[in-house]
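Taking the form predicted alone, here's one chain by itself in structure tokens.
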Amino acid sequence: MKSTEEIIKRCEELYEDLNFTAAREWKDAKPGRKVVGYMPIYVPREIIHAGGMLPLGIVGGGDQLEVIHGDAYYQSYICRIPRSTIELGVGGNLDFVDGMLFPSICDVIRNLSGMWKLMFPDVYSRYFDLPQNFNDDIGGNYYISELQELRQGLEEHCGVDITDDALRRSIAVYNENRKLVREVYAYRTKQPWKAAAADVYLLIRAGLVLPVEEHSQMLQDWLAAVDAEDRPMKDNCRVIVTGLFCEQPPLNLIKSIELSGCYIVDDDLLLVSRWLLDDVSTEGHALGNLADAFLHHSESTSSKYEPVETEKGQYLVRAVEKYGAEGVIFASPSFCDPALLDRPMLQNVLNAANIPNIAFKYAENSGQMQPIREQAGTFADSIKLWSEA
């Protein structure tokens, strides 16, 4: 049996590899294989998988990539992830990718999809829109139409056949993967001292670049190994970290929060792996089942439209209770419109519920973590003082 150390070491290698060697090797292993990249948040990876293709998560260049060419395409007051993604494209890091999907996150990603079409005309590029009406006969029908157009576009451009039967099989495969991801998160919530937040992040992030079957096996191996290893429990407070759903934080930021005296018991990192909260039905109309899952069984986040009557922000209050959290940390990328525009409203909801919270900003290439560590540490100390009072 592999140890957690061995598993996380493999995840670190994948995390640091901006040339996507694992995905390149997968493609080269068999003639005719295709790779379709996608930006963060949510895309129906089942449709890509059903065509025998590899879904490849692209989350920018992080703090390992120097952005030179990418700065020429965006203003200085735009978040960094589109600039580093352009850098990856111009630098040849993504020259093996046959398609790119840009889900409805914000106007910046919408613009990036248009740039990609102009810069890489031979690559299938699509802005994948999401419904803003959650009625089945309006938003549901619209979303089914979007899914069908995506399926047809991939079939025509990549020369594959995406049948309903194959799609139902792929839904089952991803149901299993999401179940395992939920188990990993549940384990961390229960025993966060044994499941470091940075390790869990690397473990989930590996699923962006590996075939889903291989990633599911990795999750099973980690769950089997983690119980056999003992780590000391510290007097840390339990926090939820939110706002990190698109541009990813440096790994050191996640580590710094825990080193400051906080156990992260929930977060909104890499939501594509946990966007759907329940298994998707494998019976009947496959695209209709995916649409139903998105409309009625999906995560709440700032990039997803929710009407006022859903009591915006209450999902955080419920999460605090569900996971036994003692406070919430808002960590948002600089210039992230969805996260930063929502934050005051979400903070008001938490304040009304007497839930401690703080906020700070970061960029994916942030280098200096000491101020963040000090701020999170002060927050943790204040929680301990308040709870004792």
Second form
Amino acid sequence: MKSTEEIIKRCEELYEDLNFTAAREWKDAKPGRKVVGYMPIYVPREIIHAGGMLPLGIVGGGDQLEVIHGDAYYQSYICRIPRSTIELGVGGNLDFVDGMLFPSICDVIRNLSGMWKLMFPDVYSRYFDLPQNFNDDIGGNYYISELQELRQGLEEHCGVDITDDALRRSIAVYNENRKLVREVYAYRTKQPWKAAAADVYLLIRAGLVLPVEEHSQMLQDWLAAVDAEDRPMKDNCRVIVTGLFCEQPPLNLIKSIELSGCYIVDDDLLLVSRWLLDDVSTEGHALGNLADAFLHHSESTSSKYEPVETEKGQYLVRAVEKYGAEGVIFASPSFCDPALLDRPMLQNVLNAANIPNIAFKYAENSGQMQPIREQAGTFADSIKLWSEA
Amino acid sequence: MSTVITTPKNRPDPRDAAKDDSMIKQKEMMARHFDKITDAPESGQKVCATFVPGNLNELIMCFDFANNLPEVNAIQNGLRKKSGQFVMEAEKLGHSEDVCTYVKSDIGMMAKGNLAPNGKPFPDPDVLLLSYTGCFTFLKWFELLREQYKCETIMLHTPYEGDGKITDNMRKYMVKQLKEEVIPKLERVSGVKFDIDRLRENLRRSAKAEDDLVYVLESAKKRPSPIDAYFGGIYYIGPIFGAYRGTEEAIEYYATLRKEIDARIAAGLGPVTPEGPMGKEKYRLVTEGPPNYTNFREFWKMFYDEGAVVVASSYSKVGGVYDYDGFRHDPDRPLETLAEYCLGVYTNRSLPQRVDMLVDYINEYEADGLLINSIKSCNSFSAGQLLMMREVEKRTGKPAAFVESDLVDPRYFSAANIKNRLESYFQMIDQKKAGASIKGAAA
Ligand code: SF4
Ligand code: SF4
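For comparison with the form predicted alone, kindly provide the form predicted together with its partner chain.
And the full complex, kicking off with our chain again.
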């Protein structure tokens, strides 16, 4: 049996490899294989998979990539992820990618879809719209047609067939993966001292670049290994970290939060891996099932409209209860419209429910962790004092 | 240094700065707009708030609502130099310094008594029509207002033209939302039954005014251009982007304006500036991006002092594109036309489409180049503008320049920087023109 250390080491290598060697190797292993990249927040990877292609999650360049060209494309007041993504594109790191999907999350990624079309005309680039109307007959039908257009676009551009049967099979494969991701999260919620936040992050992040089957095996191996190991429990408080759904925090930031006395019991990192909350049906109309899952069984987040006023932010309150969290940390990328516009409303909801919370900003290349460590440390102390009082 | 020094000799007589009829009309219309809203508690009229891009004024009027457009209020506060304090107030209340200042100006204004330019308080809206068109911020802005007002909020999702075209699926989605959600909810809040013939009438009136607006905008193809399509354009688009589209008053306003422009053309005159008619037209520019409102006149002056006139601007298409591909509201397809209107607003178009438009404007209006005013607040406009600039330069061979400011946050207006940048830009145009004429002479 592999140890968690071995598994995480492999994840770390994948994380650090900005040349996406694993995905390149997958592509080179058989002639005619295609790779389709996607950005946050969510795309139905099943459709790519059903065409025999590899979905590749692109979440910027992190803190290891030197951005040389990217800054020439963006003003200083725009977040980091688009510029480092452009850097990856211009630098040739994505030269093996046949398609790029830009989901509707904000205007920066929306506009990046057009930039990609202008800069990489040979790549199939698509803005992937997600409905903000959650009625089956309205948003549902619209979304099904969107999925159908995506399917056709991929078929035409990549020269593949995406059949209904293949789609249903891919849905089953991703159901399995989502189930395992949920188990990993549940494990951490239960025994956070055994599942370090950075480890869990790396483990889920590996799913962005690996074939889903391989990733599911990796998750299974980790779940088996983690149980067999022992790690000391610390007197940390339990927090939810939110706002990290697009531009990634440096790994050090995740570590810093934990080092300063907070166990992360839930987060909104890499939401694509668990966007759909339940299994998607593998019977009947495959695209209809994906649409149903999106409309009625998907995550709540800042880029999604909340139609019911009294429900605004309640998902966080419920998460606090469900995961036994003692506080919430809002960590948002600088200049991030969805996270920062939403934050005051979410904070009001938490304050009304007497849930302690703090907020800070980061960038994917933030180097200085001291202020964050101090803030998170003070927060942890105040929570402990509060619960002792 | 090729800067034109404006001497008293070529400075027009300030007495010429007397207001045109259209200007007086518009001022009155603006005053009536605010009075109508602030008088609502007494008049019993209900109030709907919605956004300028995707403003469904024709539909809103079918339910007898007064239409309160928050961007118009933010602009007014910018022009009246009040927005700075409102933005800071919102930041004190916990809103991030990184987000759109229109939202913060609105929230700060609410916190400070919510007074309209006429000095009376804005009433709470009865309904927020969240026309989610071309800008992500809108989604959060009305969630924020809903938190405050607890009133009915209606989402109308306009899909983005990612592939540069309107698909049947998009149109159907929007029409369905209108039919099954927007209209029934507006009926419920207003207590007025929807009458499609009334909508058709409003749309018919819109199209008529739109014809005249396009005539005015396209008059800038003349030399000298009788209008400034950016600074002056802001005034011209006011009624049609705001609460007057679909009314007789808008028709009259645009007819009057058209006549005035015709007279200017006949007399060979350039645009009217705040200091009277502009001097000799020296540079013809196309602009991309919104203007700055806190130092609007100062900004404009940097152009007209140098003889620079804006002949076409993307900002004057943010509440509807009428010139570029000939869209008109169509009374024979009332709901489809509302959908297409929303789908086609400038900020809902893909980046390649926006580049095409700017390139075509430069060619058709025989402009000397492109000037981008990049707005810190606005990711919808700003993200990608540096690439747009390079593409436009490459495709037109004309020089482009990039300045940065903000809409209504005075902290981001650096007059010296902008002026310097503009001066070197005008020099660059001169050099380019000189180069072209040398080449021409050599050929
Ligand atoms: S970090 Fe925020 S603003 Fe930037 S691309 Fe992501 S969601 Fe958009
Ligand atoms: S200024 Fe830009 S970001 Fe702000 S509301 Fe207008 S379009 Fe949206």
